[in-house]
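Just the one chain here, the form predicted on its own, laid out as structure tokens.
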Amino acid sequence: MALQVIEPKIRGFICTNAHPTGCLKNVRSQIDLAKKDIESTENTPNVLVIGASTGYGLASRIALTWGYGTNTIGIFFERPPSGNKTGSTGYYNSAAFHQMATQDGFTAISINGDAFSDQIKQKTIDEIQEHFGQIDLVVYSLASPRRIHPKTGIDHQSVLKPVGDSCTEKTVDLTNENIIDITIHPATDEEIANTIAVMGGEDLEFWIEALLSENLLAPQANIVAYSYIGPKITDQIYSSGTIGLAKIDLEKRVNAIDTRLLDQINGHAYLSVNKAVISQASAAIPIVPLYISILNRIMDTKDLNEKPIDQMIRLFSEYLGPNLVPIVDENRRIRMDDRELRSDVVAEVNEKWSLVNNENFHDLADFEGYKRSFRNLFGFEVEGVDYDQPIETEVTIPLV
């Protein structure tokens, strides 16, 4: 037993602990949104979610399980609790997912390890062969700052920098909560290459090659990888920056995978461009927290805002669900960011962005909501949780 009172350890965009009860309630609330009457079918779909413990990956797993009754195998790399140290938020999310999936009678298998590695790919193959036979859908939702290349052993680390020219723009200092101007110098060629190696599409290609070589993708199986483009405000640091080049690489490889799948199994690969959401990854990107704070206030006012679970419910009910042919743009992208980039939303964001300063910051941006949502990610400030109550931190996941 490891009963303790847990207080958040947060500095800027980093939180080093998590609250199991808060994470449990977060997962339960997502499940409540995803639940619907599931029609029994002779063949239950089998889904592999790579990056399954937080954000869009977790939301995908929940939406598919409680919305469609799918069997899932989830891959994640999370820190279990140890002594007085709590587990990571993704660890507690996954424990909560398993607890409720078991209660509701769903089949779920989880593997905790480095999805970039050949070892975890082989372990996943073994589990699919033993329990599922073939996979009908692969969801690729990895977000990592580093990747040890499985072939070369090189430790690639990504950077969040502009390309070509320096970038000077407004941002919010997450420690002092002041609006400041920040100048970010351009990435070197080596930094660009490293970021593409981590966040590009090579690893997805390795996954698909491994699955195809073992005949583990069912006829007409689909692949969906998640990406982001964003508005002009974040262009220099995001879509035209190092991370944007990595996402371009991902998209090129998704299109190449689509051609191969169509030829071999009559399947498809898609890129889903999702909405900007609050996450530990997005909080680390300069400019983005201020942008999201302004964006959320406007989208909330227009009743347009979506959390990851809302986006994933919409993705699978309108685009990638059973018997659906996805509607894509001219570049074959599924545009889940359609509401974020609606012309009236963009116009209002641009107007408030031009005006925002330290005096009007809290009037134009919902930074209090941003902070609350950020803490919610780690199970803190969740409604209905008694944070003065000592709780058990030693939670287990039935890992294979």
Second form
Amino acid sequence: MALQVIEPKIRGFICTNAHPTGCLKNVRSQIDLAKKDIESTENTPNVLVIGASTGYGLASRIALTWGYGTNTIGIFFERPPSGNKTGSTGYYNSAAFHQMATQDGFTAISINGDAFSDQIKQKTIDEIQEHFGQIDLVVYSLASPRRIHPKTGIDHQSVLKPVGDSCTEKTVDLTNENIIDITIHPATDEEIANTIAVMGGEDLEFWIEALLSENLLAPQANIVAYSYIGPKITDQIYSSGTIGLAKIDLEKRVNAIDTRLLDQINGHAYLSVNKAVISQASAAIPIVPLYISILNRIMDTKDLNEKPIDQMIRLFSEYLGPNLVPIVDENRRIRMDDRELRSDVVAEVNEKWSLVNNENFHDLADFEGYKRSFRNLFGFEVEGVDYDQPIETEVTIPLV
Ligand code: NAD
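Output block for the form predicted in complex with nicotinamide-adenine-dinucleotide, input the form predicted on its own:
Everything in the complex follows now, all chains and molecules, and the chain you saw is the first one.
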């Protein structure tokens, strides 16, 4: 038992604790949006979600479970509660996910461990063999600052830097909420290689290799990996930066996997380019929180804005669902960033971006909304939660 009142512990773009009741409510709200009358089918699809506890991966798991009744096996790397220390937000989200999946009669298996390791891949294989037989869809939604390479043991650390030239751009200083110019020096070759090792596609290749070698991908199985492109404002730090090069590597390998799957199981692999959203991963990228604050105000006004759950409901109902011919662009990418990159949205973001300064910041950008949504990620400032009440932090997940 660890009953306690929990106050958020936030430093810059990091929150080191989480509120179980707030996380539960967040998961429940996502489920309410995803819930559909599920047509009964002979074979319930089996889905493997790698990175299943927060952001796009959790939203995918929820959209697929409550929208289509799929059985899911979810992999994540989350901190369980210990003594007076709360668990991480992804831990509590997954506990809530299991509680509600069990209530509603869905099959869900979760593994908490390092998805980059051979050991967790083997454990996943064992669980699929025992409970599912084969997998119909793999969702790859990892975002991690580091990867211990399973073959070499090297601890690769990723960096968020431009490539080639320094980049100077506006950003919001999260400690005093001032708009400042930030100059970020270009990454070294070693930093570029490390970032590609962490966020590129090699690990996905290892996953697919492991699944194929055990015949665990069903005929016509699909793989979808998530990526981001974004507008010119974030180009130097994102698309042309270290993370962008890693995403190019991911895309190259997704296309190679596609060729292989087509040949071996008549399956496909896709890259889905998603919208910029407030998540633990995106909060860590300089420039991006200010960009998202401006973007969200504009997209809200136009009634176009989407959270990860809205994006994933749309992905699986319109672009890559059962009985759908996948919708891709000329580069074979699924474009869930279509609304973010609509010409009128981009034009207005550019205009506000050129004008934004300390005086007009709160008029042009929804930074209050950004902060609230960031705290919401960790279960804080969620409507309907009484934060003065001591609550039980020792929550468990039925992990295998
Ligand atoms: P997130 O930080 O919310 O989630 C990351 C997930 O990865 C969590 O479930 C975490 O437990 C898991 N994870 C991290 N390291 C792991 C490890 N070693 N082993 C097992 N699990 C591990 O991230 P997100 O923002 O949802 O991003 C997910 C994907 O979507 C990324 O590929 C990201 O580039 C992409 N994407 C994000 C955005 C955005 O704005 N956030 C936009 C477009 C695309």
